[in-house]
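Here we start with a single chain on its own, the form predicted on its own, put down as structure tokens.
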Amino acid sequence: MGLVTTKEMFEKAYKGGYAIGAFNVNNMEIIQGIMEAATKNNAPVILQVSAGARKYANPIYLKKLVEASIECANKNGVDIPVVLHLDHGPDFETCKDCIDSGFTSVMIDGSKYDFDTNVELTKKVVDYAHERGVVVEAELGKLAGIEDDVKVADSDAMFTDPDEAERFVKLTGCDSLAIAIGTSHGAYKFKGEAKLRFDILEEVSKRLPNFPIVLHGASSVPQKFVEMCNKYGGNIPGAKGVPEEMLRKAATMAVCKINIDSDIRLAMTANIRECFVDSPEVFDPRVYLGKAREAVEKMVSHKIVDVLGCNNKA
């Protein structure tokens, strides 16, 4: 099947009451782990590349690794829909570069601007992308936390206004919209009890029927990985994510895409740390990165089946 856009994928997810996992990729092992989980569970999948990943791994490497993963799946008789998506595109130029290089979906993040400027920037990207058969995700509202070293303070976070969301989509023509209902970037999402504004999500879905909504900052930060990291020399006390039952509820509503990044980082790091401590004689990267890749595959499989509900939906 090769690379596809999210259009048909989201239509089916909305009607079926499930969400597609959008997993951030940075290297070969992460891509392999995610794709192994998706193929085993016959699930559609979104592989997304952030500005930080482009800087770290080089856009050409990442694109070729994604293409290689699809080719390997096809050779094994597996044919699942895969989207290559730009996560948090900071400007028109970055979005244009990704569109021109073969991405099938891009996100333009104008949430840091005022409403009118966000509309103008998003519309510019939408016009360029749609002419080339690429879909566009936009964002309205501000999430707290850290995304690729860009920190948004809790005091600057802002819930999405449903009225503005309706106007924004009509003015820009974007294909999906990331909204702020209480999730946040990074591994420290909640200091007290986790709470999401499902009332906002419900109101947005009423104003924008059949329109796909996206949740950013939606890693659940599995405590087993946090504990492993700390046990084997890490220092990440108090890390806390979005409870998985809340994500599952969101997936049954209008949320068609759920972003997951921190959970992948934690799964990899926990298993690498464990290997270094328990097997100090190991210096072969294939050993500890192999364990990390297996941990990613198991974690993503769990998300697909138990949280997103998109298994056997390919």
The other form holds:
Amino acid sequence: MGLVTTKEMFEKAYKGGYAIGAFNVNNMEIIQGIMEAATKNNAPVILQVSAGARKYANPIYLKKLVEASIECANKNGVDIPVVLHLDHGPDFETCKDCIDSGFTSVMIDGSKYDFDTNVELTKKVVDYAHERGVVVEAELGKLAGIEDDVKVADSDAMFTDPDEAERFVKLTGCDSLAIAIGTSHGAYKFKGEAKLRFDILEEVSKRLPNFPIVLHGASSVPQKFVEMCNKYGGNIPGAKGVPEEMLRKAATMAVCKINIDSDIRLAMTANIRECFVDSPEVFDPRVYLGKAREAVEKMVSHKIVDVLGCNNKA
Ligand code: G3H
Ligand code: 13P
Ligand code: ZN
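Show the other one: the form predicted in complex with 1,3-dihydroxyacetonephosphate, since we just had the form predicted on its own.
Full complex below, order starting with the chain above.
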């Protein structure tokens, strides 16, 4: 199997009460770690590329690395569905470029615009994508983190309005929708107790039956990695993520795609830091990047089996 869209994946996930992991990829080790975990657990997987990743690694390298990972899996008799997705597409041109170069799914992130402008931009991407067999994720509501200068998504104005969500999906024809229910990007998601607005998710799913919802900013920021980073010379006190039981609950509801990037960064950094301190004689990048790759694989395996529930759903 080559690359697929999210269509069938989301239909099955919705009915089955589980979610697909969407993991951000920036280099070879990350792609290998994720693909190894998905393969071992016979899980469908979404590999997503941000504009920042394209800038860092070069879009051609990322595309070829993803293709290589699928070719290697196929050679070993592995046949899991893989989606290549653009994460937070900032404009029509970036979406078009990804669609033209073989991505099977793109996100147009118009959440920084007013409702009408977001609708117009999303519709333009949907029209272009659907003509070419590509699916589109859109976003309504504001998450803290990379979106504008907003620090914490805690005021009502930040959360997705279910009424707007219903109108937005009907007006744009998008295939899935990212909504704001209290998650945020990065490793500092909650100052006090973690809280998600499941009531909003419930209301959105009532208005949009069987429609796949996407949860961004869904890293759980495992304290094991935070402690390792801080122990071995890092400085990320107070880093906190979305509790895993909340993600499990979201996965049983309308959430079909759960986005994870920060946990990959933390897993890699914690293990590289540990290696540098415990083995100062090491200067072969294959040693510490190998440890980082292994840590990504273990972390992703844990997500697939214990949080998302998409193991054996390939
Ligand atoms: O939601 C954002 C992702 O974590 C991607 O981050 O733009 O630094 O690649 P990035
Ligand atoms: P995290 O920062 O919680 O990993 O979120 C990643 C994300 O939403 C990518 O789009
Ligand atoms: Zn995101």
